[in-house]
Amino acid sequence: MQEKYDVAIVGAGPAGISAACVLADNGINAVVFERGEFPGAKNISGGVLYGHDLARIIPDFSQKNCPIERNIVESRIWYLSRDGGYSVSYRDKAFESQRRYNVFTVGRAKFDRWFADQASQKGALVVCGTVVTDLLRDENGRVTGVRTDRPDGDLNAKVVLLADGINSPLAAKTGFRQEPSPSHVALAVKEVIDLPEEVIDQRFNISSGNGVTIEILGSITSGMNGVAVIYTNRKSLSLCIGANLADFATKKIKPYEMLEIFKTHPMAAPLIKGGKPAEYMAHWLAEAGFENIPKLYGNGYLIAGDSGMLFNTLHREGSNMAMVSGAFAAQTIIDAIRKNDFSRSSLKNYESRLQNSFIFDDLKKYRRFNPFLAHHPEIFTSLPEAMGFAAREMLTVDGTPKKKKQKKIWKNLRKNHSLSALLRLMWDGYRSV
């Protein structure tokens, strides 16, 4: 690797490739290093993307054969007890027409590869099967390039962008971002279940090409602080469930066992009936929150996407923040190249761009949400069971007066929840959102 590049990007995910596209559009010489054998090799099918933010990078993405699985027209929220659950949903005709591709599902293995191809066509070099093992620095400590596991693998660059995800192998070695503590990440497992397209259409009451997402809370995570999701793909469903890594360590629960229990729940089982398991994986999610975002810039380097803990836990938004932060990083680098100044003070404009965007606005707004979940385990234990009991009692027609049923429900609720605890829960929940 004797050639010198203006920018070296570590990671070919949404953040890194977004940056590469913007840089290439502006004639900047950029190289992207990806440790997988191809972009997306470490991502299995099933995830959501946001059209608004992708269109800022590739305006005509739908005409360029972006591998879209389904356009999302309905969002559901489930709150589950062990044997039942509540469901709230919203469907809007606007998402089939003027707001089509507001949100859509993709297979990340296919999408990441397609996205990287767009960057390559623009002029960026994407090098796969290569691990960046360290950063090069000059005598003053400024980052001047990357060291890879290839023979003669040192490569000089004016700026390095770290975009290699939450479990970045460079995190501890560089010291630019501390290794996340177990309480700051979630461990999720995901399974893709193949089903015929017409079966998915029928079970979710949707027309061909349209889809549904389901976000799930409650006792389904075995009392741990966590969530589950179901996403519709064209010919498969993606089931994902996860919880805080610290909770897994304390409870000694195996993630795959939790997934198997989830699949047998009466709300989920009918949706996957007759399906064939196709893929399985585990991955980390950044849940550190606004207060734990590392310094995202320094002398000769920037950090974007999950590497920078840019993830909205409440709304499960990560890919859009990755794309936008990657684009912001690229714009900052372009300015720095024009000034020929790659110092901390020059690259500080990256943080200013983030501060003036929805990314920092949303992360600040929901900075109390993760602590709220951590401090109220009843959301995942006794409360869903009490709410399940209430619904079951009110829907059972057995000659008992409703007034008597309501007293029974209130008595059952108060067994594990004092009035002050319930008021505290509501107040803390209100403040967190």
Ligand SMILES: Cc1cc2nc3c(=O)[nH]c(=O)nc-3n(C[C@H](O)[C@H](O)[C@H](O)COP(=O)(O)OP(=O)(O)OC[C@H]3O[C@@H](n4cnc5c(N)ncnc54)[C@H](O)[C@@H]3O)c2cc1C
Given for the second form:
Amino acid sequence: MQEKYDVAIVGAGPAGISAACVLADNGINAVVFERGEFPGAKNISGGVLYGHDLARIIPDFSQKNCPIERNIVESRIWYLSRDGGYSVSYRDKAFESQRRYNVFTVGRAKFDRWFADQASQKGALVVCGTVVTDLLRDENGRVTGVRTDRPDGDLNAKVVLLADGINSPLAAKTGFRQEPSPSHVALAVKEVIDLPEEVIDQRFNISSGNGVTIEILGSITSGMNGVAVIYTNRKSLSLCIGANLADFATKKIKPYEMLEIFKTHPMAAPLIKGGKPAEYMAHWLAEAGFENIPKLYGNGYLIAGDSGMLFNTLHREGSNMAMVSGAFAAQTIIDAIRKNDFSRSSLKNYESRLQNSFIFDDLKKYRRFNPFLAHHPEIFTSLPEAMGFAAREMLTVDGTPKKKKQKKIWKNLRKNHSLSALLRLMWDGYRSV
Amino acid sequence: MHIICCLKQVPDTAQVKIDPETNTLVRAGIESILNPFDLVAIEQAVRIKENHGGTITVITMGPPQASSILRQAISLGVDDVVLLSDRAFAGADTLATSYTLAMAIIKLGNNIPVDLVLCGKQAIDGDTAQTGPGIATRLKYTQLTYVSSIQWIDPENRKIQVERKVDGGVETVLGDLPALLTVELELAKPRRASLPSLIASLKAPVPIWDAKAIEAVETLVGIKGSPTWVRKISSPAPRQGGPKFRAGTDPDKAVAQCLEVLFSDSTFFSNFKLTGGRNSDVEKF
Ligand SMILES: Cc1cc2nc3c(=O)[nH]c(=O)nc-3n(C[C@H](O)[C@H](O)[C@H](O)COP(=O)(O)OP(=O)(O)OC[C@H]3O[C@@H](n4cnc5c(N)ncnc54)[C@H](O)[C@@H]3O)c2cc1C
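Could you give the coordinates for the form predicted together with the named molecule, as opposed to the form predicted alone above?
The complete assembly is shown below, putting the previous chain first.
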């Protein structure tokens, strides 16, 4: 027996569920397939979400028991050498009141489940514990449904939305997107460290319910092109550190070793002191950038979220691009159902929707950012140490005249960096952001 | 045949730990699952239906969230489900639980007479193995516990023959229907739900019966009907390994030492039930 639906969605992450919500709101019957035992079972994320994009799907999310951990009121950026670091931070009262839930932290296991429940309540069908193993096609190659790993597991649909994330063998099998090359993905590890709520409030100097995010660059990634973050949850901290997969392969560094070093850094150690490690996970991130976005639609199918490589590395925005692209895909599908035309040309609208939104704007704007980091390894190797040396010298009071210190600092910097290299770094950096 | 399965939603005890300081179960963040023995009961019921025809009704007593295990049962091929849910049922021990389930079975039997009730041999959260026998006793059904295989069922002559696990062996028992079976894991390997029935289960309604619906006496259900008190929960001491004999350069000596220790232990042979005529279990081997 073959069931017939309007839309089959692969993946119950932010992209797939957003699409399911929009479709269900418009009375279209959609079925979402999730390989995990429940949505979120297979998901990890540093856990920052954006209220603006969630509100487009669930306007009153904060009144609907959305499992928010902390409302972010302060953002810190660290640039770390081996033994020290610079910190810049910005906190604003607006984020506690008018702009509350502009950014907030969630645990993805809880959030994805809640989000999927919202979709179910609207009438979408979320089928868990089921892997989509292939797509069904007609003799012209048009996608006509999905094949799952269950007995009697084929399901016909007018259109299929691939929202299966970055790490899905389906993409390679269908040939819609290439297996990402190592330099186009980052490997990240995450550890959740339990701490009492009051201790987190104190250590981050925040009132209860509010939180801080820290984004970290420097030699902390053992000379590899990568980033680390610390996010506050209600009763835990998420520590995440990752680097380009190609770098891992050449440097032969183990991700968990890098995490252990990170945990002992003098800037990080006091924040996590006494905490109990609760979870540890590893995951891929899309880092391909604008040039490597695959074709996001074709006869009978669309691709949204990470699966389509829609990820902004610099602003660690992935879930919001997933939500917005999922919603755009759904709107495109709604139009297609009205026209009863699911061909490539009918679905082309999806691309225009993306082009007219912040998604393509931002991805284009930052398309030089990843190459910038890749071409300037000194950002992760010698520069943090030279910068650390500079600050340490200037701050050490030892009777040396400041002018002499500055000379010493400049000499130290020039030891590893030619003047032209420094100028290029500044120019490339300026152009990339 | 009208078959009824009794299910329980339990915390996944594979993940539950005991807090060493307070000696209580740490349940926070633990997933709820269908008791694995009950899953076998469902599978067995579906197989009997496939052979003999009939209808399967599945019941569970629990909070509204327990409807998820009833949906799981639907996806595996049962016909009807009932959730027994009422604030008055909360805090039930095995006495009150078996009363509540028995009352529901009586009500279900009013529509179609019941031939068989299948329960898991025990629930993995309490491991008491009392609820099934409690139901059988109240309903005066044949009670067949620890069933590892069903040899045959004869609905016309109202007979069933099963194998049940007993200490040190297997016992073959012939009984009358209606019967209540509590089942072992090896009885039947659960199947994977097909896609159409999984989808159907997500859409199926789950009827809820409260205390009134099953005409239960208020003082016999929930905490009021439960005389059991848990005084203390503790972890058993970890097992100590026995002595070790190093073979080294003189394996013969090590073997001799080992045998000496074994022979000097007077309980050694009786543990293995090899003591001949004195032990009645021997006939079974
Ligand atoms: C360590 C880390 C930290 C991050 N931090 C942030 C952050 O702070 N903020 C942010 O916005 N983003 C963050 N991201 C990125 C963010 O997690 C992703 O961009 C986002 O989850 C993408 O959503 P998605 O719906 O496209 O894919 P996913 O969330 O990956 O969902 C895909 C789903 O599809 C399922 N699936 C896959 N294949 C199949 C199949 N064949 N059959 C059935 N189901 C299938 C998967 O199980 C999964 O549930 C982070 C990512 C990582 C790895």
